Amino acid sequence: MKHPDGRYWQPMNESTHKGAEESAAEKSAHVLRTLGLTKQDGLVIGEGLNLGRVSIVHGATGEVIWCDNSGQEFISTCHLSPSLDIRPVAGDWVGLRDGQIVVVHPRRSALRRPDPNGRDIQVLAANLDLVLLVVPIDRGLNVRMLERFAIMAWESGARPFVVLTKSDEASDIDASLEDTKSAVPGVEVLTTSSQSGEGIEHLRDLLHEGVTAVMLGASGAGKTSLLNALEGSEEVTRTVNRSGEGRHATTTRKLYRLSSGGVLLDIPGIRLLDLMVGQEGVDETFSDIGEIALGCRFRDCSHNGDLGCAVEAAVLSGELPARRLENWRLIQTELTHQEHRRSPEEMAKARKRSGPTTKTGKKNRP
């Protein structure tokens, strides 16, 4: 049929219109799948809103990857609506309207740590399936940090997976593997090297479509190098100083769509003091102690001098390493301390015990 302006055009009948709608819906679904959307997210898109996923948040704005009703993809810097009751983070699914983030959809999992103010909880990343516990073994295994990483991972609601890095520089890989399996029983472990490529293909297979992962590790653990090895990218990396302490190479939280089909959230390295401790995560990480504790005489046994303690008996017999019980005790103390710090009543008692302070922050002496 000839249009009045001289062009030829095909009138859109009902079936053609329906086909166009299906095509647009398929395009939208494909974009969202590449961003990690799964049926588990259970999202219902509000009327008049576009659905997107947060990549980075800076102050009052967030970078969002989203698509419109036609299935076209966009990356936009969006302002946070003043009416939001929750601050979005990397990995959040959000509803957009007129360049604003107006809805943060419920999270099915979230990686958290204590806020620097000592009272609140800071969310690092949301809607995760896999938490990669990235730990270097070139200078020996830091068991204490690995245990706390595992606690954070279990607390997030996602599945922990240990990635031992820098194996090409390790002197005793077998010993590191043995220590790792003892520290996080039941958690899968993969040995990798960004230099030689060891374990990289296995890691790539884990990060398939529908999987959103985050790398949790200290600065200098090799997280960015892993990303480079996975994707052949050239993200900025920095060397580790002589003391073994790394420097931050990643300064903002980012969302990467991987060639393997999965999504990777890259967050800055964190310190031991930043790690979140929760009872559920402790129970999962120290499941071996939990199983032995079933034989304790008292259900509320503290495993610290109690009569009939099966856990202490297991240490004496050599069934359980003494270091394992000692770390469990330290973490239980830390858990109690964190709970008290977040309790207004306990904080008020602590201030009363410590006495009034002067403007310089020093205690007044009687």
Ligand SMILES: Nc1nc2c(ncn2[C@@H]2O[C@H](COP(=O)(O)OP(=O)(O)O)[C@@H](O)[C@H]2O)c(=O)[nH]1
Second form
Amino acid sequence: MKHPDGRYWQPMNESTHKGAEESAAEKSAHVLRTLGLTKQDGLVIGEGLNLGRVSIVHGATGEVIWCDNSGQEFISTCHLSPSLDIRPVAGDWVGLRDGQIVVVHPRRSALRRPDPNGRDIQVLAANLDLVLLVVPIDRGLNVRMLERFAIMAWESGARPFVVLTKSDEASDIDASLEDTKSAVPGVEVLTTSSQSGEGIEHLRDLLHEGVTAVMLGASGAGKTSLLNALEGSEEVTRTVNRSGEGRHATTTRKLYRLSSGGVLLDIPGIRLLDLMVGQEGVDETFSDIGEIALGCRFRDCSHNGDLGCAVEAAVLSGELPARRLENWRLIQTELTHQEHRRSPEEMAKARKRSGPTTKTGKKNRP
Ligand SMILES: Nc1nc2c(ncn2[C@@H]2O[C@H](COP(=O)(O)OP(=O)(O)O)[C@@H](O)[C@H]2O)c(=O)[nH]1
Ligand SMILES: [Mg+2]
Ligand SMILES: [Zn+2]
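Got the form predicted alone; could you also share the form predicted in complex with the named molecule?
In what comes next, the whole complex appears, and the chain from above leads the way.
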């Protein structure tokens, strides 16, 4: 993204680069990288603005971690300019002028859920790379919940990744892994335990610099424990930047800079009712059904008593578990309900305002 007014920070200037002191541009770039800025964010807007990332928004103010022209980092509570046409959320990149959020940068992905009234869409977090689907397996896998988390993740435009938790208390890990693979085909899976430390190192590798992630999981799934396991031992030996300040000294309530370099945005625990259903997310999550459906006689086959239905034939032959088709039907019904509650015009407007969906996110597919 190019903008005539120039960049947030200037490209490194040769003479300052040669100097012994870290240039302001380098400092800013460093701070913004620790906040998760990547090339995909296309960080360009008008002059006289400072770039920052939103940690949390309360009413008419937002907490923003930002950088001034000298490359110094600040955390400020900023008013939302009345001229904003979009309400910023955690993870948004914003332009600040005189302590006010005056620009919300276009989002490259956004996690959404239906508003309590069911008519609007609430954006939970923006500019994500990774949505960790945090699901416990101490009492076996809740397949329906995982499917629904996956749909919501695919709808966000970010990459879903399954984190199975509490493996230390699971009686049959292999069965849960199998269930996961059939519930969300093609999505990567990691088994973890915050108790034994299993999978934690892998999770750290995943959450490296430049990656912004959220944990999508029910209350009690083990999200806070994972965060503690991730940070626990590393906190002590965390890297210190050249100015001598701890890189991760600043942890705000909703935006965590992990010792592994990535950024974790804290979102509320999700209940099944909150789940946002969208056709693209359903198609991605049920890609196995989609593939079999290519063999249905009619393109608009509803896989429900239709003539020449390959999906129902696959259930009869045992190729497709009956439960899988049942879940797909339930979700299709729910999708119709959600869409009826919102007018199509509202849906289109909300999408346009709140960022792209899987259409643009497909390139992130693992
Ligand atoms: N055995 C076991 N218990 C865990 C593990 N992770 C979390 N728990 C327990 O599960 C409960 C909920 O964990 P918490 O991290 O608070 O879940 P959150 O609501 O998703 O943040 C707590 O009692 C934890 O001690 C784990 O890996 N193994
Ligand atoms: Mg928690
Ligand atoms: Zn069919």
